[in-house]
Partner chain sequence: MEAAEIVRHWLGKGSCHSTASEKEEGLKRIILVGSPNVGKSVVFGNLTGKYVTVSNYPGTTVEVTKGKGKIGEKEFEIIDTPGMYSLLSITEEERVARSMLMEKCPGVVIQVTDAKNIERELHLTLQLIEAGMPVVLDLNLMDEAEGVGMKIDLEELERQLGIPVVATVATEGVGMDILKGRLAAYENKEARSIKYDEALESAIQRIERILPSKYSLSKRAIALLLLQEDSGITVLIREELKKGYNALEDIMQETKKHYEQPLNYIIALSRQKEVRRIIGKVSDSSVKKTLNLREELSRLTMHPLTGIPILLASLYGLYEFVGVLGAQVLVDFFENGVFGKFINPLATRVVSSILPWKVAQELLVDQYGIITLGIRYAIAIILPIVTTFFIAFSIIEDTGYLPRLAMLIDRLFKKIGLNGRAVIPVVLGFGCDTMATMVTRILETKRERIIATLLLSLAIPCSAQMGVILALLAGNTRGLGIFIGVMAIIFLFTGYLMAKLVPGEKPVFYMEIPSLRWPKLSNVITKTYTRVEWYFKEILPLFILASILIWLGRITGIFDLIVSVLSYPVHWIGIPDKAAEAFLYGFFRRDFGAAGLYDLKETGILSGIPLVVSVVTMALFMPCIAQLCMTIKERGIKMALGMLAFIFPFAFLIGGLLNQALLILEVKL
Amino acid sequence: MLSQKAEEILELLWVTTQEESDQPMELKNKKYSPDTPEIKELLKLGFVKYDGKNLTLQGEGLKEAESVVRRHRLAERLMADVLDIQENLLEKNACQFEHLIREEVEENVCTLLGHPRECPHGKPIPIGSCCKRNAYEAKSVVLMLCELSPGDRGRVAYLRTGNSQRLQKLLTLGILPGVEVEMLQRFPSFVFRIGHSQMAVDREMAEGIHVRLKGEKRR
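Okay, now the structure: that chain only, the form predicted in complex with the partner chain.
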């Protein structure tokens, strides 16, 4: 397994050489030298090559680097959407978190989040194998209630309103994690069935209710 530092170098390399430009990265501009243990580690694995001036990704290294970036951005998404961590703390936490997420966990996190395309800062999240699979079979995905189409069913996964009063309103109406919901109508207000009753809410309220879909999402 790669060391944390090595993963960070891969991430940096991928972002600078693949995403932001296609120029190679000159090692002397960075704080690393060919003798740093992490770079040695990467060279040994054949993930990167060094021509005396530039450090470039190659072969497996390219894939591995992409995966680190993906995990980092998924971690940010997870913290922003589910754990409700403030933006200024995102970066620091995500950096530590990405190293903890391994492949299987990564897919679960990605699925839970509904295969997001972008990190909270608007940068693209590299596509994983679970996202590709999702394009064929819609697995249980967590969506906001306002994204459901009439006929979609599922269970409430979590509530996230960003406003304590609104949260309380949802709670008192019996809209709680685990409760079954079915979307009935989207316009002019969102109408859904919950248990044996029907509720009408506006978009703001519907955005706070996150539903784990059952079966395929209708179009």
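What I would like now is the form predicted alone, since the data block earlier showed the form predicted in complex with the partner chain; can you produce it?
Here we give the lone chain, stripped of any partners or molecules.
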């Protein structure tokens, strides 16, 4: 497992060389020199290459750096949308939280948030394997709750509200990815069953709940 400082260098390299420019990063300060332990760690793994002046990503290092950036920006999205942390505290907390998110947790967080495409600062979140599966499944079997007919059943695939308050309300109600739902009625509000409980939401809330159907949709 990479050290936290090594991951931070990979993240800096990715942003510098993949988003801000296509030029290698020059090691021109003492904070990041070829003799620092984290640089040596990355060189030993073959994640980076140093030519005496510039540091560049290579091989698996490119993939690992993209993953670090993805975890960081998902952490920001989670803290902004679910934990309601103030924007000026996002960066500091995300830097600490991203190192706790591993591959399995990363997919769960991404699914919970509805496979977001941007962090709270508008920077793109690299696409993960769960995002690709969702794009494939959504073509046929994943629908918004408001599109279901009475009697339709399925499991919540993900939540996508675009609003932290609505998302928090859904989570408080126990509407989480994986729970089973059954649509009961569509008017005057959308009424559905989760377990032994019946719940009612308006259209705006229903549009944020995406359901993976069991069988074909009833007509």
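Whichever C-alpha set is largest while still superposing within 1.5 Å between the two forms counts as the rigid core. Positions refer to the first chain, counted from 1. Fair warning: this is a prediction, and the values are worked out from it, not measured in the lab.
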Hey, does residue 168 budge by 2 Å or more at the Cα between the two forms once the core is superposed? yes
Core fit, then residue 47 C-alpha moves 2 Å or more between the two forms: no
Establish whether a shift of 2 Å or more occurs at the C-alpha of residue 58 between the two forms, with the two forms superposed on the rigid core. no
